[in-house]
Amino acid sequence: MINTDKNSITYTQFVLIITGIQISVAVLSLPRKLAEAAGSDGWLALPLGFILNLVCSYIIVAVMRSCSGRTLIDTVSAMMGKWIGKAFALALAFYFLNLMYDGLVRAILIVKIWLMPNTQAYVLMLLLLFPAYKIALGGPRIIGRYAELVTVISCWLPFVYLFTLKYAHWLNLLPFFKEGFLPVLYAVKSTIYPTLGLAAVFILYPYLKNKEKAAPALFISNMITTTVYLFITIICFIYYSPHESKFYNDPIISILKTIEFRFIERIEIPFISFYLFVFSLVWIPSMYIVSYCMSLVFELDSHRTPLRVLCIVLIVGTFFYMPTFNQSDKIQHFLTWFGFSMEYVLPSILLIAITIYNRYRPRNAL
């Protein structure tokens, strides 16, 4: 059992983090990948991408409730030995590893291309993990109500894109499903790196002061990342025509670049400098998760310890090495699979797995 009375999260929070987890750098790229596999019905898989997403939630929650009040973690070492419960965090902090460096060099590069060009990625690195750091030091709680405060703060954010729609084309959206339904049952694959992030579930459910409440938690939070999705998504398409949308790479980005104010010449600097703050809730989510699996692995009091470990590697390693653009898409696909396994499933396998041994366990076992 582990202590969760100093770091128990409210459900507006839980909420928020997964939220967070779900919205990241990916969205800059969203409308491009789906206007390639889909053309102009690439926006119709996002709805499909949030019913597979919901299965998934109710999933997982389920085999939390199952786990009879401990950590998934040592659920696994209950049932399958102390050494599978090890390797299932290092599994597990292995795709957060992933998911958060994916994160953090999406956004090093967006600002060196947009903001800061003669910067060095590794001092980029640097600053962006000092504030994560202590961030992330501070638990559940305090990530949660970091959470809270960068909704508060970007919620203008989209907004802004309204302003477009004097410029919009609505035909652009139109026929819908105009080479039939398989290219946008093929699109829904793009939707799946963009939603991931629910296997955090694993690690914040404990924290979760109404675990009861779970289930609509995550609903919400599905409802939010979609919503927020289709609304880009359908901005760009009829703005800039499914066609010209496969042109830019972040078109979310380079829409900015149309919107004019008379008090600010470049609308897109605020912009980036405001989503990092919400692409931070990406990587510092999985910092956390990632230390408190290593913290397990090598039976620590604290994740202390391994959180300053991986920052150092981080930096470190960004001194000597910073992937490109092309780089960081192959990332993106090996994430696409990966978590494929890990939040699609990984849950379901455990599920059968822990429904079957808490049929026929001895009594008292867990």
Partner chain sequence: MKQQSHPFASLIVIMGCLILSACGDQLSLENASTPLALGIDLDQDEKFHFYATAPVYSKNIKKKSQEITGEAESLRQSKALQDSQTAGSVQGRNYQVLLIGRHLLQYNDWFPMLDVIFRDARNTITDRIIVVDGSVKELLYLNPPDQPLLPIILRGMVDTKTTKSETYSTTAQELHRQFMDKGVTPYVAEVKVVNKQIQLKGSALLNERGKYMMSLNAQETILLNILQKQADPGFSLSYLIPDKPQTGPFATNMLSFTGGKVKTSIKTAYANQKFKFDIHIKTTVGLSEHIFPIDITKDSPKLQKQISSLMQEQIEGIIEKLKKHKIDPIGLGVYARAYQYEHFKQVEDEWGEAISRSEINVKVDLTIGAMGPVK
Given for the second form:
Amino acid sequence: MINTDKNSITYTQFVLIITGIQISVAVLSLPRKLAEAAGSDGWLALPLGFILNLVCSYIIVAVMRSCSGRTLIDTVSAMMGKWIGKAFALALAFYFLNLMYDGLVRAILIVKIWLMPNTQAYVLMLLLLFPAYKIALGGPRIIGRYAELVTVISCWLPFVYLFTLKYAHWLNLLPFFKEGFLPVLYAVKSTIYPTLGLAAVFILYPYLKNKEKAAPALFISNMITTTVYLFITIICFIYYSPHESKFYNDPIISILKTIEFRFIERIEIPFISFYLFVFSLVWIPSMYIVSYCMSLVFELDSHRTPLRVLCIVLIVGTFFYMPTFNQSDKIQHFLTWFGFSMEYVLPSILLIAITIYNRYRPRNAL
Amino acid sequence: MKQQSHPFASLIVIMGCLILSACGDQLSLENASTPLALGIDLDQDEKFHFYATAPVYSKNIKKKSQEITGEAESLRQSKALQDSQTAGSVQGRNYQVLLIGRHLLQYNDWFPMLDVIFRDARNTITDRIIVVDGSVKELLYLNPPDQPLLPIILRGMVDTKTTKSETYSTTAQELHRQFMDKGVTPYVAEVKVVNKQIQLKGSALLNERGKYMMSLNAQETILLNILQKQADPGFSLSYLIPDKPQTGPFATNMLSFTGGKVKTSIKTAYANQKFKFDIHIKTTVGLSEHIFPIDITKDSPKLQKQISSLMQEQIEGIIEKLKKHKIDPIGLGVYARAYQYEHFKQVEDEWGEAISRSEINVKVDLTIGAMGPVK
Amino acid sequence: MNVEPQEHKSGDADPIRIELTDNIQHVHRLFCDTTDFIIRTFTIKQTGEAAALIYIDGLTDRPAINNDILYPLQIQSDAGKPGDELVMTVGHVDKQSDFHHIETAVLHGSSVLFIHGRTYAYVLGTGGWPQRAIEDPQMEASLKGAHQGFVETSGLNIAMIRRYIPNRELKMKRLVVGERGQTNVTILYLADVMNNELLLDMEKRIQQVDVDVILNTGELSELIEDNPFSLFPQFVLTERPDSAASQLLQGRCVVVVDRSPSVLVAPVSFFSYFQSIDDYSTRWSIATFLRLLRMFAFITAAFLPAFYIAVVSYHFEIIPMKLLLTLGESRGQVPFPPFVEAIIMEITLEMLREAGVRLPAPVGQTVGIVGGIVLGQAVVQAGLISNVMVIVVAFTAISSFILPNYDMVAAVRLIRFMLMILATLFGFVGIIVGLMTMIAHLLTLKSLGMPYGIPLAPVKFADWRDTIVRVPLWLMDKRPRSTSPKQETRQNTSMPKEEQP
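Beyond the form predicted on its own, can we have the form predicted in complex with the partner chain?
Following is the full complex, with the preceding chain placed first.
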């Protein structure tokens, strides 16, 4: 059992942690992936993805609610035995390790491409992990505050994108469903990867102050994510010509290159640096979740040791091996499927399992 | 209070590691050579040449710029050649203008030569593309002593004239968009050296593969801007009114006006195997000059009609020329795609052909809103 | 000014003897080689007993001893019998029967009257040590606020605070800190506002301090801080009674340290360092503007040199063309890399500032002239430093002068140097990582157990009203949540009605 009193997080913090994990690095390539799947109709897939996520959120909340205050891993252990519980913790840890690694690798690759082509990857990894370690060590409460603070200091970012509206070609969006409905449905697949992160609810739910508000919180967080994605995607689609949207790897950054101010040319340079804050919203909570799950697996009393080991392994590992852009794309592709099974399939199975379990052993259950 | 016993030790170790391993990307301003203008052109032997002019950071040297030039296979391949001519390392991060010689534009498919500009993320893509009528070399080595650096003049020229709709400040990014968009053909600014003076000619229109097709002067560029719905209020047009007398050496039948907000509506239709565009331009103008006497209060309806038809004629002339050259800088293809997607899709790869077959009707409705402080 | 005798540290009591001479001998032994120690023996006229008055010259008020003790006891008195209550016109009289207490009392400025035949002595509150007059506070000058600053006597300081809050809920706890110094430390708080847990925590922390002597509030603050490794100050030290009173009303506690002209306020947040008492006496719109200006100044003071280094040595593509030409021209002649250039100027600036602080005012001006003219002008003309760098340094200096709190300015200076190193190594990425580390630190830092980053981390929008901005006073109806006060409502004023014409 964990002590949640000293580490409880508020409603807003809960919303923002989830949204942060979802948006972070995934937003960068989203317009390209949507365009690749459905051309300029790609943005129409976002509302569909939103509905899908909403369903998934409610399933996860239903699972957590039936755990009545305990962590999911405790529940699973109680239900199916200690080793299955540990296996479950290990699976979660592995999943978030992937998410975290993907976020870090993406961020480093972006920084290397746009700002520091000659700097070693492990140096950047060290730089990024130093503050991340300090925050992740603090547990959910500090992470929640961090997410809140980052949201406050970066809420002006979308407004800068409005400057591109000067060159907007709204006609690019017309006509809707130009190739029919199928490509749009196909594009929904591209929205899976950018909305991954709901599994964090498995870990964070016990820390939430008002547990009955979890479902509305997830609605809000999905809402924010979808709004940001819609906004960014439409901005990209009306700025770039239809075939051009597929041309840029990270249209979100490329589009910044075209904004000029009198006092500062090339705003993408300070922007990419600043984006590190947004990116960090995926790897910091993930680092915590990974080390927390590992501490459960090894039955340690705090997540400090796994966190340290994680950081050192990451830095030393990057010294020897750093994925290329293509490999990073492959990680993302893998994450799409892995994430789908972890966040969409697994909760459904769990929900069914727990319901059955509760029905047949109502006396001494949980 | 007694926690954290060794943050300093770890901090020092980390700092040590960082200092040892950093600085790979440091390049301070004075060690870099930052060309502000890049030019590409072909010489008489049809060989690709690059030109660049970089500012010289010194107080004691009179000439403030240094020119770099050479023959090359491609821009990035010539990096060593560029570096060898300057004290610093040449960085493409501060280009203000990108000059392209007309000679080079006689060929199709030159655009991929600029790939490095988009692929090297540190290069700027807001440099203005300017076509040079003549040789880029001549323009770059002009160095008039009584004027600021060439890139500054050119950039200022293009940017301010664009606010008057007399040319286009097409950035590299915008050019890329125009090339990638199948419904529009590129249009860029054009300059010329006349008597050792740089002159802005107007705009140059290219076909979808980048070959130079035709030029427009300032007034025609304004009209094209109106068709593109890009004309900002404040542009100025002049026409000779046919039924007014001309006396002596003076063009006394001249009338000029300043445009207000222009409302251009484009209707798209498809009939008889061809596209049909109805363009309706509505605007209110203020007279800024009429050299012949006229009573505006009484004769304005007639005058309005005259100017409208003059403007309409000129626009129709431009459109005829565009059709002849099979180019579509107006971006009618974008309308066709938006409203007639099925038909557009069949012809999108030879849109130039389709536009030359299409039917484009123009109607101008002009109202005189003001006559100035004198009668 | 009185001193309450302290509890026995050591169990062995040292009682007063019946014989006066024994007592005098004992006192002599205690205070040998102490030339400012005075024993006056005399016979009390009223009762005819032999008595001895001991005190330390200079720590006591001479007129009081002469007129209020010696005069009534020796001259003007009616007859009585031994053992009677004595006639003395001294306010604070305390009976003590233990030498340990007497020793402490004497050392703190009381005089002690021994009387033959009595097993107790009178400790008389005649303290009157050298004192400074109450002056305008120097570090925190204010335009419209009061012009009284704290002095070195805790009694007076407490009185000055009490003048602002004449309320019986203003309670205090007195603790003595320091084995040798026996410094009186008083915690002041509003009993019905201040959070109990915080108060207990404060008390516990002060009690745990075990040092020789505390000379200054700063020392105490360092000993009881939450994180002594942090660059940021975690308690506000103020020398203004009105600020202290305002902090008390917001639910904080104030620690008054005797012999120190500044008091300690806890718990505080990062944004407390951007508030000045003048904010409440100027119009709210101006005060808001000033607060935002201070935030901006903090950011520039910490980041501007680093930004300059990062731009010039990594990211010069963001400089607009015309500025690039100017910058390039002035950088072109400088022989040093940007970091060295910046470090030279920043260190010069710090030296000038330190020189100015210690020197008397007329000489201090000369330092300013030397700094301004010689460095600003000649260094650029000699081509050693670029003129843009001089502007950057000047701007940084001005920005740091705007910040109202000295401790925060000192923190900013160090942060600036760290960020400069990071910027030299990694450009903008370095700056952002520095900022992230700073944020991570601010998130985990606490002041008396309360989050230091409040109301920005955790976000408490209600508290923004009096931290990041300053809303009209009638809107500040709640005490700040950052102190988790017992009583939340502060006032019920409604907005002044505007009269219709």
